[in-house]
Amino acid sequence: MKRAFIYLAILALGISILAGCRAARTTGAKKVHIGIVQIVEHPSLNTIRESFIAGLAELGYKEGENIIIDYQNAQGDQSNLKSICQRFVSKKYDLIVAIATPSAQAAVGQTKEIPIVFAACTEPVGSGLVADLQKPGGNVTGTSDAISAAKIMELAERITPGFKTVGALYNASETNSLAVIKELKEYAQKRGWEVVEATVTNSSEVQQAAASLVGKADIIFSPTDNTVASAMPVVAQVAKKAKIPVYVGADSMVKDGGLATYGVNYEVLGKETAKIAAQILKGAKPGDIPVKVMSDLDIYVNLETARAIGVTIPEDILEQAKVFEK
């Protein structure tokens, strides 16, 4: 009996070791470092990231159990961008992640070895970030969010027929607003239009910018800038004062202030970029990933602006569109 009881208990012994050994393979096993860097703080680009975490989370990759994030806001700050950056690389993360296209090119210019993989960039091959949207090569991918400024003043021309005078508000310096205004221009000068410009450095000087256009312009655009859109609730103080409705690149715009857009969904853009980041945890290669560009895009109407500024949103509009109500 005292024989029995002594192997017993070894063999208990021996079951517990074991066990301990497999919960210490679990609990040791290696966690993913993301970084995750942004430009700015404004609606949107929270909504990306909120949503490629959860993304994350639904393709079995969780902050705490087996990734680590580290999510750094540059505060619209170049230097604080590359800072960032440069952190990342001395760590050696696993992943880089760059929303808006200032983060991406910071973050691009710091590691060909890294991966990378950028959200919200309107123009991944104009900006320098990838070759080919289709294959991009080197240690890039991610996802687009290219607008068309002439859908979206399509748009504008069915809610406020008539104008003539384009006010474009944005910073000189972002090239994904460049392209944007490029097209701007070229859809303007085919339909006579004029098309007057106000340029800004940094979100301090875009109420100046705003105010400046008002007597000038008969409607206001601003494509999915990062600056502007971080001061949009600015710039729909002045446009509401002045009466003059705000066309603008991004929902989150819309849902600040601005009167209407023709854009993207960002909450589904984040969940893309969510996908593609899964794919490179796995072993692919981002140069083999294709750019994906957000081909769903939905019409989105702030209906207390409209009322601000006396402007009455067509009822065949209202019943496809998004709509933003306080």
Contents of the next structure:
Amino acid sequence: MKRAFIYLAILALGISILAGCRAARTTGAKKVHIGIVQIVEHPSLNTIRESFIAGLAELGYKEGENIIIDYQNAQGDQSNLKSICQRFVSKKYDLIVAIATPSAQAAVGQTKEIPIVFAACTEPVGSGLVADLQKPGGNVTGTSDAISAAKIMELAERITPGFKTVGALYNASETNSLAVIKELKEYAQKRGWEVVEATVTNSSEVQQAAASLVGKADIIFSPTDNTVASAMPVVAQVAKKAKIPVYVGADSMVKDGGLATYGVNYEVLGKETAKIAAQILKGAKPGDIPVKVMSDLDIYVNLETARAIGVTIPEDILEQAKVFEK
Ligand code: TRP
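Swap state to the form predicted together with ligand TRP from the form predicted alone:
Now the full complex is given, and it begins with the chain already shown.
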């Protein structure tokens, strides 16, 4: 009887030690390391990053508590992108989040194992990130801010009809821009417009490129180009002086002085990117998660810019649009 009691006591002690260990493992659990790489800091990409981090917290992944975020800005430099991604890989981070296409391309070039979630890549297939939006396969998936050059040109025709030449301002090494410019050219050809190109290789060339379109283009179009977005206030300045309407790919570029766009909501995109990251942190395979293409687009207009260049935004557009006053 006594012996049976001792056995039971030992068994109970053993169970409680085991349970204690298990508890210690969860409370003192290893934190998940997330590397965030961003090509450059312009307002839209910053919004995406902030919204992504807030979204992760809402889903239970809080910085400093159960995740550690290593955020790196490549300052518009390709070689920085490469070394940042190499470092993330050598540190064996659990997840890489790549904001914008150039960052995603650099990350994809460095690892086939660590999960990569890209954010706001305009053309994920054409940019070589995934082979199929529905079934990415491999270690890569994410969100896309696909826009339509044709839809933005339709908006341009409603706001400033009668133009014949479109100045295309973009960085030709951004594959995200190339896809949209290709669509612009096809649409322009159908409509009988001429497209005049002004390409840049970095943000310090943007002012001169914009100025080169003055006198040649009736309107300017710039897609979601990271290089142009980084210097958007300069483009706005040149265009206001010459009274040229500038149609752009993103709300932030309208806020920075562009005239109008038909574009996606990047706060929502950041949250959608967080949902995908959370699925992966819970064990889902990136390759099984379809790329989320944002489908709710809105019209954005800048009334201050409209006034400055003497354009009246039609009432029916104002009724639907999100308006920046200043
Ligand atoms: N779509 C861009 C890319 O694929 C990234 C991007 C998001 C962007 N928001 C933007 C670029 C606003 C310019 C302006 O790289």
